[in-house]
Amino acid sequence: MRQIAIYGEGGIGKSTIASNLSAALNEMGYTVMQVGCDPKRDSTRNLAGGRLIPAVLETYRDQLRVGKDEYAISLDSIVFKSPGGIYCVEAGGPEPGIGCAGRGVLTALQILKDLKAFETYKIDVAIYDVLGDVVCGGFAMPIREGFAKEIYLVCSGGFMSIYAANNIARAVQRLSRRAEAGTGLAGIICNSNGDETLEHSVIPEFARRLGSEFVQFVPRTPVIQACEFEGRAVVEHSPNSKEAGIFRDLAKQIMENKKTVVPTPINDLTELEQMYRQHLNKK
């Protein structure tokens, strides 16, 4: 099984891309579940018809209160299958004010593994769409704890969203070095913001400067926001559009990319404003 996770600054697009890539492997014919590590538990989205579907740790919650322990909680609770045939998960949050989000992710990823989803359901690629823009030792625990093996980040041109990537890179490369063996970043991944001109220059270079490969750019458009207002995937709602092979194409290099890297971020805050500016001032 591939274990593939989505890491980005918050609001770059990370349910975007992750629900489009599911709904892209979907339909090349692979066995796929979307895991939304985030409590806002809105990641799954575009994969659920546009509604919002029970989390893990509500129904964890709920069984606690009645007396009972996570073993009572079955896969059909936590689990749902997406009109396209996608496996749907929403790890949840804590009750506002009350615990930490990123170790209730953990505890709704343990208790997959535990019930063995990924075997039951026989997953081929498992997609964890991570809140990330500070990776504090709760949301890094998908790759601490073995779920992610491939990470990507994604990023706008932006300069704070290349910031939140190079901060997030840090954690990929301290933490690979104390994971299982091929864990680490496999790429890069532009979702714009609209100034193309300045990402198809910069975030190529960034790519370069982590040791990493850009691998899709995906454009800001009006299919795309469209699609999101449906709660579809862009593969499903406008299969012949542009914007549709793109999502393919990032599904075919993300199963064809085997490789990923110790990244080695730019340390020095002064040089990646240097290196952000260089490009900024060829527009």
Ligand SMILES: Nc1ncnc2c1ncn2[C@@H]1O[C@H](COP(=O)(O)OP(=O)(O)O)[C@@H](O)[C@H]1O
Second form
Number of protein chains: 2
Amino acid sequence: MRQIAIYGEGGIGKSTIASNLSAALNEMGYTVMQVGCDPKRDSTRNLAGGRLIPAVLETYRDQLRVGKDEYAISLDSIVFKSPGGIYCVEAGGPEPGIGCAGRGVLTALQILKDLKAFETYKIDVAIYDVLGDVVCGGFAMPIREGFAKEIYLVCSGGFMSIYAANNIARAVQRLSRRAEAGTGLAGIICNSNGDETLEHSVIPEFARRLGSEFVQFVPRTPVIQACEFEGRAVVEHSPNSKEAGIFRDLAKQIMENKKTVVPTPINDLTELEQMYRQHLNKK
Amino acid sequence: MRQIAIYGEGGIGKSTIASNLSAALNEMGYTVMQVGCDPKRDSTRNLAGGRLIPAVLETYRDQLRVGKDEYAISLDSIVFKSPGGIYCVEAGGPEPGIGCAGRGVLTALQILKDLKAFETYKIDVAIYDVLGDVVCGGFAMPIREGFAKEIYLVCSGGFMSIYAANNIARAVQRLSRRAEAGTGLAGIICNSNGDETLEHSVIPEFARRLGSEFVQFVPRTPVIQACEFEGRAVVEHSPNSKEAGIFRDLAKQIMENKKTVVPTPINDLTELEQMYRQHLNKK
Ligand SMILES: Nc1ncnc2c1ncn2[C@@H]1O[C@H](COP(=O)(O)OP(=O)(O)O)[C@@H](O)[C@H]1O
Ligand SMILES: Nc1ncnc2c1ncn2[C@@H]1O[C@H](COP(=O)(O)OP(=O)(O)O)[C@@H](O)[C@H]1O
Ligand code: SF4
Ligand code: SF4
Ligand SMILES: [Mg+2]
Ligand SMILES: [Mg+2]
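Next, give the form predicted together with the named molecule, keeping in mind that what was shown is the form predicted alone.
Now the complete complex, all chains and molecules, led by this one.
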């Protein structure tokens, strides 16, 4: 089973990329499970017709409240098959104000594993959509514990999204050596904020500095928002669009790319700012 | 000293609201300190000409690395006065992949307190800009430990921003009883996503359901982005604009409102969705 993780700044387009990637892989014939690892628990909303599916941690807490354990959970109460055939899971968040959200995500992943979700549904590809604004020990757990293996970072030409991606790369660098073999940075995806000239200039260099590859450019486009409004993936709702072709291309590239690296992030903020500014001045 | 906290979903406009509120309060004659409590450490960028000031936790880790403690930190290495006269602090984030980001924010706040920052600069109003996507024990600490007292939630007409605000209200409800007296929900601020009709319908009801007040409506406007591009607050860069008036109004309201409540969030997702849908159907 391939284990792909999509990390990046909040709002950069992780769930957009993840859900459209899942749908394209599904269309290619793979059996796909998408696991939202963001306390927002809305990763799979685009696949589920706009619906927020129940979250694993909520279901788990309900069981604990009545004195049961995780083995009292039925798989079909935490794994939901989208109309398109993609298996959807939302880890959920902690009880607000207490507990560790990241450790909660790990608990949810371990429940999936203990209940043999991946074997039961014969998953070929698992797509983990992971919060990237808080690069704490909690949210690094999917990497540390062998769930997130081939890590893709999503950024745009906006400096703060590159700063966030670089920070996540620092976590990947620290953790990948001790994580399972094959864990590491697999590539950089640009989800455009509209400034395409800047993006085609700065992001290839950023990828190079990380020791990785610039894998795909996704333009800013109303087609994506229109499909989101319908709660459907682009390849499902607009199958003949240019955007559908882009996601099919991304899916192919990801399945063909089995290389991961221990990234070499830029450790100094001033150096990162200078790298970025050079590309601003080129415009 | 008044201690105001701005919480809300990632990207909803916390830093926009916080920095423009700080500048308006400063213009009124108050001595203001804005403390970014988001690992993104970009809360005060709008006040500092686009600059990312050094983060407390980075400075602290540098000292620890050379065998020193927090008392080796000089206040002027963590508190930066903006051109407009606002004292700016960024808590910073954990070492990527390890540690607890929320506990790190608390450490940074305790350093400010131990070094007597508030007394030294004679702060009248402290504005805390706090991450709200992860409502974990870590990020609840500013509330638990007496820094965030008068809590304002920022949302738009977008369902997920209301969902996030409601989740934060659940944390406030749990924590405010045991926190310092006067800690609680102070009001709801709408930072518009453009859907003004929906917002003027759903947000007053949401505020009412929480037991709180709808305090201010901030329109979606290019003036805000133009000032951000200059790295300056609206009252500084566009002092005669309608938007400047809105932020001055918000500042006045916040200083006059000393009431906080233990909120009454909607605990059931289906109930929250139904509440929201009623207002959609009104359009
Ligand atoms: N390429 C794009 N073009 C247009 N809108 C986009 C694009 N990518 C994302 N969006 C929009 O941006 C918003 C945030 O995307 P989302 O995937 O939810 O971010 P994240 O999961 O990183 O928080 C969504 O409303 C989505 O429709
Ligand atoms: N009322 C508004 N009108 C136009 N743009 C806005 C408005 N509020 C925020 N923005 C823009 O939205 C983006 C996110 O705002 P920000 O304050 O950084 O969010 P947060 O701090 O919640 O993550 C910024 O680029 C900002 O310029
Ligand atoms: S480690 Fe991260 S998720 Fe866990 S409590 Fe701390 S900040 Fe929250
Ligand atoms: S480690 Fe991260 S998720 Fe866990 S409590 Fe701390 S900040 Fe929250
Ligand atoms: Mg998401
Ligand atoms: Mg912010």
